[in-house]
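One chain is shown next in structure tokens, namely the form predicted on its own.
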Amino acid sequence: MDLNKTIKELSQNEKKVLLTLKKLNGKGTPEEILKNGDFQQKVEVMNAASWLQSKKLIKIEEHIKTVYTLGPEGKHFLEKGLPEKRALEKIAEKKGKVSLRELTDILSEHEIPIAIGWLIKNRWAKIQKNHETFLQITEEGKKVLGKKTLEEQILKQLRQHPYTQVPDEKIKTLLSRKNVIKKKEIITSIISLTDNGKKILQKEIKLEEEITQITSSIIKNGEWKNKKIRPYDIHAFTPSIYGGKPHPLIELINRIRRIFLEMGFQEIEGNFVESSFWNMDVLFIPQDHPAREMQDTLYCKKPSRIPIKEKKLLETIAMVHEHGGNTSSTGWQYKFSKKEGEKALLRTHTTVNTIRYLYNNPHPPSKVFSIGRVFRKENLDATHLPEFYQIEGIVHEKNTNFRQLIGVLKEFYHRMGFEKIRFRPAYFPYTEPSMEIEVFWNNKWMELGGSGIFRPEVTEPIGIKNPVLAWGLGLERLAMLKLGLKDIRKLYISDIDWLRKKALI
């Protein structure tokens, strides 16, 4: 340690703390330093001491001290006397024997059982019964008449000196009484010089007026020319400051939105509550599909049903499910149920937004996307949530093809920062052909979503004649890769320390 450099960087209060500790033989409490040094407030001492400790010139040791003061009952006992002592004096006044009825002359109703309990416990009196109940004084009781008990002495001490320490063995009986004394733990600090602090004090430390902060007025009036400027330690400890920033998920959503907008897409939105007809039937998902069971889908009680207003579309979808309708499909070969289609549910995917958009805008070209929450009856664990975000998108153009779908998704993931991307065949109920997208991250391939071309059973009933490229990607899984998380729940836990320290994506 460069002692001369350290002395130059000491503030006025730091110097005063060191010089006061020298007067106190190297050790003292903040209160003692305040009293013996040139300080106005204790906070000045503690702030200076904190900086001196960071510079390893002093050390601060903290100790917990238990102190006591009078409670409301304790103050009452001091004024009136302990219930058992007042009762004992009444017994002595009545020649060593008194009935419980007579105690009401000197004790309140709630004090009588307290007095009797302590008289018996202390062996100052014993109970006798003869037509009525009596208390009779004992030899032990006679000995304490006219004397101050330990409890009375402690109560008096606490009135004169509140918040003082009392040995445990002396205070325990008063602690067992309700509202007689109050217990409080306080932290006391001992500030002492380190070896480096003692070495500093062996050199000359001057208390002189100096400039500690440069201001515009000091520069303008030339004050800085005639006063010493205290050097700054650029390596000194400073508290971390965290500015406001978006939640990592919101930041990721904004980045994804910006990428799709830059690629020429338009954003669309939809409702959380949908009918099974739009969520499932229009997408050619059979009405007996396992995903439509209550174990997988969250159905609503209010409303439990949503009427299907599109009557012509309902008839067309029913025929497609039953025998393929005017498509080349043979359908699912069952009787379509309108009642099943009217069931209200929380949307299980954002594809419902896309299919509604195509129904209302059947003519190409269109490129749309949505980023929204979807709901499924999943067990909560490190990789699954019952509520999560889905990134949905379509391209509807003449002569579009599977190669174009691969190109769009590759471009999107390249812009997200992934270098290695691959695709593999997959199966989904409403696309054919279908594929899954994988990225290479941390030395392994990770699956991030599904894609494909909408089947004719999906597009033809709503008036679409051209191929429609479609994809659905998981936001939280993408976020886990980007943020280095192993537990998906971390994204939704309000861990303020993690949120402050997490770098922007």
The other form holds:
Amino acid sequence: MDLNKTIKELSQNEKKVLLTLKKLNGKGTPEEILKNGDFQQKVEVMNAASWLQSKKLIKIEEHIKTVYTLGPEGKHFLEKGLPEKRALEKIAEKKGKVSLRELTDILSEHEIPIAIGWLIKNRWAKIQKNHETFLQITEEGKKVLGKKTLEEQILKQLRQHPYTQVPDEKIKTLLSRKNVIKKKEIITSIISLTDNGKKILQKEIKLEEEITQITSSIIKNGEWKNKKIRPYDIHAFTPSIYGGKPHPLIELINRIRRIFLEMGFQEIEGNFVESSFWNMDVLFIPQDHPAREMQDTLYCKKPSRIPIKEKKLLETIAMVHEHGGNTSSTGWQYKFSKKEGEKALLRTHTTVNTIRYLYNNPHPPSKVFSIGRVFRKENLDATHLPEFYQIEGIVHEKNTNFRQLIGVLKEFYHRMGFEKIRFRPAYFPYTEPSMEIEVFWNNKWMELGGSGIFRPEVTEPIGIKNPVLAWGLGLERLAMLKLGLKDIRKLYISDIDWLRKKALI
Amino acid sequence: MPVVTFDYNDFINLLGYHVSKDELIEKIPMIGADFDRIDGDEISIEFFPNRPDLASVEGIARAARAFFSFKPGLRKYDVKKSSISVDVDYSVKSIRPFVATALVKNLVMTDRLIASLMDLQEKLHFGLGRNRKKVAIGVHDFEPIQPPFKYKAVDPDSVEFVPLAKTESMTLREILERHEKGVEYAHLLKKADKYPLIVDANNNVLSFPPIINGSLTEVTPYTKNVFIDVTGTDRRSIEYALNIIITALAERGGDIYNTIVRYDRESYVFPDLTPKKKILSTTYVNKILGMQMREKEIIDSLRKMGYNATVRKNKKQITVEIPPWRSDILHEIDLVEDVAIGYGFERFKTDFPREPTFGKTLPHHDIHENLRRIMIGLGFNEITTFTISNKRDEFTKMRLKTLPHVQIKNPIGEEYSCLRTGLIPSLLKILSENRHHPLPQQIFELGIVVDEKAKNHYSLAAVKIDAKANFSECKSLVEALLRDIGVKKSCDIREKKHPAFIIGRCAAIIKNGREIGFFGEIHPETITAFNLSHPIIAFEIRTNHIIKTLH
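Complement to the form predicted on its own: the form predicted together with the partner chain:
After this comes the whole thing, all chains and molecules, with the earlier chain placed first.
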């Protein structure tokens, strides 16, 4: 420990505490330091002491001390005298013998048994029974006449110095009397110098006036030129500050957005409420597909239907579903229902945005993406949400192909910081070939999303003649990996403490 | 996705070749299925719903045999002739018109095979059969019944028989009312006044499709020969289901026998395991995959996927023979995918798009980013919350009358039954979740709200809960925001009455005569309703109104 540096960093109050302790021979209570040092308040002593303790110059030890003060009976006894003492005096006055009846002159009814009890116990008097009961003084009794007993001395002492310590054996009898003495346990601190503290005191500690907080007037009047500015202990604890912060999920979205922008993609968006036609039918999802059932998709009560304005497209799509239309597909071989297509739902994927974009912009090249909320009928738990983000994208150019899909997705995940990426066969009703993307993270392969080339039954009816690469990636799983989260709900029902303390990624 | 669980040793027996467990677990996902879990010798895989032929261990073994290159190409099964026939009565036409049947003999029935068969049947019912609506399968012990069979529709009270899992005889109507399966599937016959039935020559009931079989033909460990009926509403689907079941049994050593199904004017022989043919263009394959594969390579890849394929003379074309259990081949593109899977996804080299396009953000992107930065600069923590909410939080707790809004027909629960029309309730819910943390707390969200016409809008809202929060502070915050976004000078503040705010402590922000937002001190009743107990200030601004005025 660099004692000189430590001395420099001592505050005025810290120095005063050390110097006062020296005066008190290295040890004292905060009260003693307050009294013997030049302090205004005890809190100054305590603050300085706790800093000194953190600098290992002093030790603060806490002791539990039992103290006593007068109870209501005690105060009463002190004023009037102890009942047995008063009885003894009466006995002496009556020549060494009184009847119990006579005691009622000086003692109240409840004091009489107390007085008799203690007279007997102290052997100051004896009981004599004739036609009446008498108390007869003993030699012992005669001795204490006119003298202060130990108990009286302690009562008096406690009146002068309430809440002070009294040796156990001295206060034992008083404690056994009801309501005479109050007992209290108080914690007192003993502050003592450590070896380092003693060493520092061997050096010179000057109590010079120094600047703690620089103020405007100190700067202006030049006071700082003549006074020492106290250095801080830079390792000392300081309170935490929490400023405003972006939400980690939104930050992640922004990072993903930037990557797609850098890769030449244009961002698009759309409404949450869509028709089944655009969300499902146009994507060649058969109308009896299990995913379209009420247990998987959230349908709307209000609005319940969304009319399909694209009448010609509706006819084409109906044919594609029924027998393939002009696509050389067999179709799904069932009777297509236009009414089913009008059902309003909460979009189950953002692919609904991309397909509508392609319908409105059929000419290549285009690369678009969206990062938007989608909805599924899922109960909320640690790994499922009814509402979550999908990272959607397409590449549309004359000669796109499967290898380019692999290339684009690998590039994206590399830029997201994943080294190892692999692709597996997958199934989605609207892409063929379809691929599942997995990244290697924490020694495990994690599925992060689906991708593929839109089926001809999807692209041809909307006027697209080339293959279109498409993907829909999960955001929340990615967020869980990147943020080290175990419970997905934390993203949407965020704990403020977590937000305050979480480092930006 | 459906899961098939099987025993490793059983699989190896079926496969007929040795593959280590590790290799199996590594390679199976590359055929087109997800590995689910492994527990000792018990292996579970999730198969894709378009491949019902992989819904049994027998089907997986067949696919693996080709994919692992033990026996590539189309697996052929002998079909022996029989004179068994099924007469289809005209009465079924409007109810459940199609039936296909077959006989599989000489099986060694074990408990394991019975379990596997029932499992496959259930999976086909669910997926291909759309929960028995499109396809229902009956598997029968052939011993106690006598062909020819008859498929007809009968009056619900006219026939009674002992159904599976019961000991008493019940009429068809009683089955729908009282039998577990009857109750479960009764809706499929809701519109019918007569019910379908398959009976034998002696009028013994085989099955009451799509509900239940008779207990007479229950398959037991003593069964050797099974008769299979598949009924339904789609001719193609019932045939695929039949082919999948009988070829699975043939993998177990059974001999397939055909049957004749006779309609009024025509008759069909089932099963028909002749592969369908499709022409695949080499150019198309290479265009889609971005490869220069030669015909031989394409054929090898297809054979690994269980197809037979041959080059057409003098043409860059390949004739592909499609296994009769592959219901998922709708278009040439489906074959292209199987070429890619057979070739191996891991072998494709990466490539990139060639044509230049330019990155572009949404028009409101920059303004949104500025709004977020301003709010963060003002010391607010950003949050993001669900857009699905409920009437109680959106209106009741806000002391508002219920306004028109998007409602969900089949919500997961009351808590998530509508779309929000404003952000403040979402923010108050977050404060409520964070009651135990020290104050002050100040949070904001730039999020989406949905109007009564089901259109999305962006909105910015912030709330602050603090022992000393008050209207003046709120006004300072709103003015700071408007100033920093550059619209303060053109905005007015006007008194507003909003039930969620204290009267006299709420104001509207007016821009060009139009209200673009509001702010103030939240009403104590709203604070209490969200389980909070300290003063709260809040504001909400429709950001598209700001953007419109900026442009």
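Here the structure is a predicted model, which is why all the values come from computation and not from measurement. Between two forms, the rigid core is the largest collection of C-alphas that superpose within 1.5 Å. Numbering follows the first chain given and starts at 1.
ask   = Superposing on the rigid core, does the Cα of residue 393 end up 2 Å or more away between the two forms?
value = It does not, since the residue 393 C-alpha is displaced less than 2 Å between the two forms after the core fit.
request  = Take the rigid core as the frame of reference and indicate whether the C-alpha of residue 286 shifts by 2 Å or more between the two forms.
outcome  = Result for residue 286: no, shift under 2 Å.
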